[in-house]
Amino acid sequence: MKNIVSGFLLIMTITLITACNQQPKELPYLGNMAMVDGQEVHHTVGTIHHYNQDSILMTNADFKDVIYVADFFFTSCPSICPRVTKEMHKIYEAVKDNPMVRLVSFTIDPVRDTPERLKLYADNLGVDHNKWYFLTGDKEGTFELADTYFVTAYEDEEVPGGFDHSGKIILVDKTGHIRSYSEGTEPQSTPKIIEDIKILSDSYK
């Protein structure tokens, strides 16, 4: 009898451990909490008011039913942008059949990166314009927006291309909260954010 009870307890323990391991992982909310109307709320990204490569105005409202991966770049960037775009393209290939996911690339050089130029850039990448948006807008407003994504972006005549910026790739949920990120200059971090995209996408099912 003692052996039966011990065996039963062992089976129950293994079952509980297995069940816990199979619980869906929940991504954290990144960034400091803020006070809004006397209540603590999670950090959210700033105001989007940009035109895409098809000259269509896009705002935060356009992303309320999707999750998206964002980066900040410019088409004439001679340094990290090509590497970051390569990682973004890997993500695009991984999620292109998931209707809940979009990709968003904000240019920090709106003077040169017009919608027409961004359209050519997107076409050269061979991507679906309704899946991966290339956005251009007010320069200073975009710098401020980048800050809310925890991305460094500013003009600097002393650096190649005239803009200093980081290569972060950021995952944002339906309510504008940042849930994960990877370093676009570190290819080894891309599989992790692809997995996080799946986790976040599955959480809405």
Given for the second form:
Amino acid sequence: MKNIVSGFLLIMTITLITACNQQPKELPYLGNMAMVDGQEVHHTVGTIHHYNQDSILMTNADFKDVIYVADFFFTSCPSICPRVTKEMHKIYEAVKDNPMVRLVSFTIDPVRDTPERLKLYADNLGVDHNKWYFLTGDKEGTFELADTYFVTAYEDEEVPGGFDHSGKIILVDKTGHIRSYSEGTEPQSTPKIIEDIKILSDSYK
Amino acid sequence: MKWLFVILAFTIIISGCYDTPYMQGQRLYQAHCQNCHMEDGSGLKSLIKPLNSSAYLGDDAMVCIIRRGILDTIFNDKDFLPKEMPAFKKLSVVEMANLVNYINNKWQVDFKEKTILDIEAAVSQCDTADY
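Mind pulling up the form predicted in complex with its partner chain next to the form predicted alone we just looked at?
To see the whole picture, the full complex is given below, headed by that same chain.
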């Protein structure tokens, strides 16, 4: 009898240990496959051609060695944006010591949100300008770009603030593929994306 | 003994329901304030002031802030950033009382309920005073 019990305990222990040692599973590629030059490729985000809060032009090439989370917002937004920004800030706090990770907030109101205004915004959030970029660019181009991040954004005079958009926070890998997302309006979904950032970051080690 | 247990359970359930005595105030907060001031009243860094540590907790002047809204502006040498809080003029006196009591009850250290009369006085003072 005693042998059976200890045998059972041994098996339990082994199972537990192997379960703990399991490699974290690879993050999925989100979105539909596309055909590029006759090759099937994963969905890729669109063209970034935007100025950051220090008036420096940033393009997709600036993101080829980093992974980042992105959201779409505007500084005078009276609705969900501050809540999404709050969750972005939690992510910022969690990842700011990881040199591979960036945060990117695209404004969908580029007429009012000049680089200078975005600088004021970033300064008053108290964040590192080299870690968290606030980007402004062509309005239509930004709406189209949002679409490739699975975020809807459009002008609508009927809604408070004049723009309607969703509050998703999107995780993008070094090759521009979307690997995870969270809802910026649901604080309980933030720990999961922080975890996913770590999984993605570790996959490049 | 059995009855005692039933009564106890019942009391616990009931008191759970009345966790927030200002249900309407909570709903108004969620609908009109939470997007900016957050569920925990923490605000957003220097962009949106926190309510959970505000000097206006318990102060009748809070009524006027809610009624009039705020238009503050941050500057640097190149541009400005408006810090805006909309005016909530349409709240009735009862709604205002429930909202203010909800906020105070949640975050004020020595909470004391505002009466409808307190709120009425604060509203009329706000609407006549010119500042």
